[in-house]
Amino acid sequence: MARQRSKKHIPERMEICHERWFDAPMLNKGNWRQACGFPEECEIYLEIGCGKGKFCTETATANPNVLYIALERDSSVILSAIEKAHALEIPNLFFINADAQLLENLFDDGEVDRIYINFCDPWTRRRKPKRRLTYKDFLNKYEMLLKPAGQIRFKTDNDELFDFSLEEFSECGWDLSEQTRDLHNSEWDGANVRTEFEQKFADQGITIKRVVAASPRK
């Protein structure tokens, strides 16, 4: 994959869209609904690794009563997503420019209703499974953030990562459903929102793997 060019004037452009993100998101821990102006009963959906924002903008728009928070560690990448949400004036979509390793500092126990993980780095070339976002240590973090029986919705193009993830989910006691190795030809494609990477892979004839995992937390 070609190396992405670094965007110019990132701080200035981020400031223009400042209502979409937080300088110190850790201060919102346990208080995200109030910080974003939403009622306590609304659900929170968290996307880990939002990329340029196609998925989060479409999903947030389709779920206007849900507070949607998108996390991305690359400031140059998340800028595209933030500017897109700003231009579309999506009132329920906010962003965090941070690493997923910091999640426990950003959200309180049971604060999140659903997590999306779409086309994360498979870490196959360097053989570093602990870096994978579906490694057991990450799953333990997610379990604490999610409400009881809260969901992770996971998609990937990578067969090795998918097999690894299914094993990690099962070993950690997550309940799996809606599992498919060809999402775009499955019964669940009708409600599926495609990411930028997903469309690219589909155009290349690569099938998309997907599973829904419910937290074992009671």
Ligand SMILES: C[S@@+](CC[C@H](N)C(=O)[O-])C[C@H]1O[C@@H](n2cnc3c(N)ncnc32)[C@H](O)[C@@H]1O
Contents of the next structure:
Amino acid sequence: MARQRSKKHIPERMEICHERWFDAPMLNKGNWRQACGFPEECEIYLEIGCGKGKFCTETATANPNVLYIALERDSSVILSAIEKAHALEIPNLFFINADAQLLENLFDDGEVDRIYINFCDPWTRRRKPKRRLTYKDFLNKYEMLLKPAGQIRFKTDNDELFDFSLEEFSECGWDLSEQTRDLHNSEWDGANVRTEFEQKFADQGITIKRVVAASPRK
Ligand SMILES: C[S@@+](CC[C@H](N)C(=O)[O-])C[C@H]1O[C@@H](n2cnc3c(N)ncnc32)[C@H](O)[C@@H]1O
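Same protein, different state: after the form predicted alone, show the form predicted together with this ligand.
Below is the whole assembly, all chains and molecules, this chain first.
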């Protein structure tokens, strides 16, 4: 029942929050800072697959000088995130309702300073590694839109996806650091912001895997 309710009136509810997202986000390619009213020197952090927006709303609030853009392909899910940001009046957080496949149409070469990928679908059961957001084709897209040596901060609950991702990063020449298979009991937990899925997995006793990967582009 709750799921049905959340899908009701999506266009009308999106319209109420119209200043948080863009009808034609591709027109902002190369121009995101200006389109969102931010200075040219400000950093852009992009979250891919933001879900219901706990992570991006909390991190944007904590870093008001950074421009946050959260991308999510599911319109009913992103609506929850947009409504959250709207209700909290977070000025530095904007949304794109699109698939990550389209990233090169959305951002210019080197336009993004950092990417977050949190608990993306592991695609283990149906064995479709090409759909994983850390598959090499996606890494090549990220390398293009990130500034030189820009970072991807990646978290997952899934061991198979984590092993796969470490291999993909390494094969594509990314520099790995801050790697752990138990983030919540690591030195990096203090600065960690938990996502919705992360909290759910932690409550089930599943350890969280995390790595920071720096782009090979110098
Ligand atoms: C398992 S959920 C995790 C949500 C959130 N990051 C969290 O940790 O709570 C994965 C999210 O990524 C989104 N997603 C998966 N593939 C995507 C893609 N190719 N482009 C954009 N979003 C995607 C899904 O719609 C879903 O909301």
